[in-house]
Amino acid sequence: MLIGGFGTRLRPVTYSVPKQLIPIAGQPMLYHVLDLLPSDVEEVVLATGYKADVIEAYVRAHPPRWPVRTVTEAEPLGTGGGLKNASEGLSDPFFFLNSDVIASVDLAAVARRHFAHGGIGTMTLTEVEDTRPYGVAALGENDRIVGFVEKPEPEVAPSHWINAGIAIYGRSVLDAIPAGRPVSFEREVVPGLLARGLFGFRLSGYWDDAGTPERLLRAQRLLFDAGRGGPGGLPAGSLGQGPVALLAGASARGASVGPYVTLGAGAVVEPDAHVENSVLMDGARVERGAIVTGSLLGPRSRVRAGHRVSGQVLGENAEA
């Protein structure tokens, strides 16, 4: 899994944490991706870089359900790079995912379709409007992917089925990534892969890229409606409606809160205090009477009584 990467459109919150570790829906984004590989999976291996240590440490206090190993560049090496660089012990076929794509996808159904076609590996397609910040596919016979294009304007696009992120591969296509220099794996090495059989999986179900302030906060409503929120409700003696992720030590007493909240560890909203649609990361506070809508609170962050906050990034210790 691909783990490197600044979070540059989550700043300020991404100075102190890694958008991986962002709380959406009750537990972070890293989690929810994880929460997609099958029971089957013997081994994680997370590429990372940036803030490689914070990652490492909170998997080591959180560890799922699967043995994981990281391995981290020194360098920025891009999308493949990060990939030839993490290979060393890597299965065939192996599964390739964003660590910031939140969807809803039965990657088992993945692997049956890639050794049903016997080609080179199996890319999962999501169809979108604006193709503009995406890879995208031209599609052929049984969904055989012919041609390969980054960011098109909508106009030109072979198609509006866009790269989700999410793949499966055989170990083989390792051998076209070059060593030691940063790679883009969707430039460089996606378009030598179709002479060998590349095909796209069609995904009918939910899907968004979580990385910036708006998308992040749509990909927590998405979970919610799922159910793949929690755990937790409304805080104990608040006022509002769900659904509401609650964490460890947070309260909300004589506030409204929700719906699509989530309340890191700790965090507080004081009495006549209102939150919706926002992360609240831990120890952030929400003084009495401040509203506080569609923002991303950064850990120990304080709006202050009376404030009303809307659309807006908060970092650690920020005040508003």
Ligand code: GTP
Second form
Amino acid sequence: MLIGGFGTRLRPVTYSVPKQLIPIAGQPMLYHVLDLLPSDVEEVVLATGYKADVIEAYVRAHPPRWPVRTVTEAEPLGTGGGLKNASEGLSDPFFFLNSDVIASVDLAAVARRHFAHGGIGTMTLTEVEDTRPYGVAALGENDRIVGFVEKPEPEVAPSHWINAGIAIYGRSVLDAIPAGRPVSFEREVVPGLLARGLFGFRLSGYWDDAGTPERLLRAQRLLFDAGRGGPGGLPAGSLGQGPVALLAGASARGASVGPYVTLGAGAVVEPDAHVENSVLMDGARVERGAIVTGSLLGPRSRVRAGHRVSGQVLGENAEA
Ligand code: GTP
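Moving on from the form predicted alone, kindly provide the form predicted together with ligand GTP as a structure.
Below is the entire complex, every chain and molecule, led by the chain shown above.
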């Protein structure tokens, strides 16, 4: 799994917390991605870089169901270089995942299709209206990918089916990645795989890449609506409506909270304040009478009494 990016679009929060540890619908983004893995996965390899030590410490303290190994890049190697750098000991085939994708996908079914067609890889695809930020696939017979363009202008996009950031590849893919330098998997490697049999697997359920504040909050709504939120319940003594995820020590007595809110560990919403469609990270505080909508409040940040905050991202310890 790739987890080495800087998360620039979620700054200033990502100056102190790596994107994948931001809690949405009650648990860090990374753990929602881990939840997708079939139970017979042998090991999870995290290709880390930015804030690798923070990720490693968190995973050690909150061990997932599978053994986890981290392989850290001294310098960012990009999506292909990161894979190459972490490739020793990978199984054949191996799942290749972005760590910021929130999706409804049956990875066991993706693996079955991969074995059935016998090609080099199977890339899950999701249909979107605006393809500009993504890699777009041209599909041939039996959903074989016959063309792939990264971030095309709309007039040259071959379809609306984009790389969903979840795939399975045979190990021989690794031979196509140059070692020891940054490599974009999508730009430099995927085009060369088409002749070796790269197939699409169309997703039909929800999908979101949680890389921007708006999409992170959308991902949180999708997770709650899919019943993947938790731990749940309205905080004791609060008003408002769920779904709300509440981490240890969070409180909102006399406040109105929800829908679609995560209150991180020790977060506090004071009486007469209102919070909806937002994430409050650990120790964030919304003071009396303040209103917070569509926002991501970093660790120990504070919204002052009576203030209104809408569509904002507050970094660690920031005040609004
Ligand atoms: P932005 O800076 O906001 O674009 O976020 P990002 O750095 O996470 O980039 P992007 O969302 O395009 O990355 C997609 C996936 O690849 C994420 O899971 C990233 O963590 C990961 N990733 C991006 N660049 C690298 C890298 O150089 N090395 C590794 N190991 N992973 C990377």
